[in-house]
Structure formats: structure tokens, C-alpha cells
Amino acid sequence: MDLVPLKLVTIVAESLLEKKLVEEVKRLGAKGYTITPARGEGSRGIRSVDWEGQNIRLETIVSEEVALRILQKLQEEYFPHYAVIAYVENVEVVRGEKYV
């Protein structure tokens, strides 16, 4: 069994951005994604779920090239205007052809 090195991009954002973020990551080259609810506290404090809506965690496994495109788009269009964070982790996957 061969493991293929790829990147796991995780984006935590306001739920109102879900549709737009999904469209963006797919347009930038992601073949798929997983979305789960997210809660927590960061530099902006604890968000009031009743007033602001909940956060989502969007995860996608992609090539390094696609990961960099996603991060660049987030930096240019999302970070200045929305409560969004993103990070990248190195992962090794089975059936790597599904992701690139």
C-alpha cells in the first residue's frame, strides 16, 4: 500500500459563508470537502450562537498547489472582512488519486 503526501486545509468560518466557501474551494481545485459545526473562542472572544449563527469547519484534502491557492484567496477576500481562520497540515492518504 502506497501513501500519498497531500495537504489538509481546514477553514473555520461563520456559517453564512458556507455556500460561498464551498464554491471557492471547488473552483480552486478541491475535489471534495467535509463540513462540520464548530464552536470555540479565539481572538474575537466567544461568539453568541443565537445572534450571529454558528461557525463551520470546512476540511479538504488537496495538493500543495491547490492549498496555496485556497489560502491566497482567503487572505485576499475573507480574512479582512469575516471571522475566518485557516491552517494546513501535512497528511498521507491511501488512494491519493481521489484528491488530485
Contents of the next structure:
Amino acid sequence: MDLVPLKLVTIVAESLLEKKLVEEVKRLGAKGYTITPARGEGSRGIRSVDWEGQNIRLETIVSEEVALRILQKLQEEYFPHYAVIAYVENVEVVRGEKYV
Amino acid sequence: MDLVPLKLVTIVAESLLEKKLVEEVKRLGAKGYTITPARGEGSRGIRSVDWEGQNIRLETIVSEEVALRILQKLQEEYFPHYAVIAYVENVEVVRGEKYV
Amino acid sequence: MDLVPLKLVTIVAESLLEKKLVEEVKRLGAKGYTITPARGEGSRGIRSVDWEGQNIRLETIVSEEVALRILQKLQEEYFPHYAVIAYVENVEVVRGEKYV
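Right, the form predicted alone is done, so what does the form predicted in complex with another copy of the chain look like?
Next comes the full complex, and the chain you just saw is listed first.
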């Protein structure tokens, strides 16, 4: 079986940002995404306010290049304004050619 | 503390497949699984149709051997017919003996 | 961009344990957490009973030291009494300084 090493990028954010984030990751090269409902609490006192209400957990499997593009974008345009968490993991994917 | 290196297999699929997938992973050696609700969009235009409605995100922690068996099965019998995503990650698990 | 290697700890448990687990991980050093709804089945016959009803999937990004503290605590005080799954993964995080 053909397992392809790729990057899994996970973004946790307010659900109001969903549409914008989906457009962003697709524009930056993601071919798909999965969203699960989430809620939580952030690292600064002020963020518990932001985090009230519903959050989303958006996952997308991408190449390393696209992963870095997405994280860069989040760092520049989202983190200064929104309560957003983003992290990247190594995954091995079946049918990896679909993701790049 | 005893941390055991194992594989975390994640499968995202239409929720109609849940029962079938759960039976499949258990038959192939998984001792348990976790399901979270999900939705998303896939890599081909045609898949956004398949992905409408509710999806599930099924996770199971297994040995490498069982992980490969599950992915092989998905590749042979699910990917040709259904909108399914599957990937595998390295995890370290407490009470690892429960999973193999 | 500054990606910091950290640990992602995932805990799956009965939702009745949510408040207790959140307090526990914060007390042990976690600066935040994300919760998604979940359900599933465990490795022992007896656990499928415990697992009926709603579960939660709690994720927290922490230093390796805090991750080990959390897993140790779970092992000592939760695993003997509750149906709990816990595992740890390597992640790379944007704005890693927020998590330690």
C-alpha cells in the first residue's frame, strides 16, 4: 500500500471565522478540509471571553509547503485579531496524491 | 510511567458508513474507537456532493500491523466507492497493552 | 515563521468528567484546552457500558513536562476508576510561547 507522508494542519477558532478560514486554506492550496464542533479556553484571561460560544476545529491535509503558507497567513492576519490556535503534525495518508 | 508507541488511525467518512466501518475496524483487530461528528469538503468537485450532510471522524488506536490492515481494506473496498479520508499518526499511549 | 515543538495530549472520557479533567489539566500546567463531543467503545466488555451516553475528547497543547504530569495523574487517579483513553503526539505550534 502506498502511504504518503504529508502534514495535518489543525486550526481551532471561533465558528464565525469558518467561512473565511475555509476560503483561506483553499486559496492557499488545500484540496479539502474536515470540520468538527469544538469549544475551549485559551491561554490569556481575555481569551476566555472570545472563546465563549461555539468554536470549530478545522483540519486539512496538505503538503509541507502549503502547511507553512497557511500557518504564515494565520500568524500575520489572524493571530493579532482573533483567538486562534494552529498546529501541524506529520501524518501518513492513503491516496496521498489527492492532497497535493 | 509506561508510554507505548502505537498508531492512531483516523477515518473521515459519510455517517451512513459508521456501522460498517466500526464492524470493519473491530474485525481487523481494533479494540476500541472514538467517533466525533464532522463535515467537510473533499478534493474532487464531485465529492462535495458526497460530503454534504453529516460525516463522522472515526479514530482508533492500534498496532502498526492492524493499522496497515485497516488502511489496506479501505483502499481496496472503500476508496473506489465512497468519499473516505484515512491517515495514520504516531502516538504514545498510556496503558498501551489495552490496544493490542 | 517560528514553529515550536510541543506535545498534544488527547483525553477521551465520559462527559461527566469534563469539569474535573479541565481543572486537573489546568492545575498541572495547561494554559488552554479544546473539547469536542465524542462517543465510542472501549477495549473491555465492561467499558462499552461506561461508554454509553456522551463522551468528550479533550485536547491540550503543553510542554513535555506538563504532558507527562497529566498522563501520570490520569494513570494514578483516573484509569483505575473510569473509562479513559489518553495519548500524546508531537506537534509544531505557531506562537508556541503561549502554551508553556
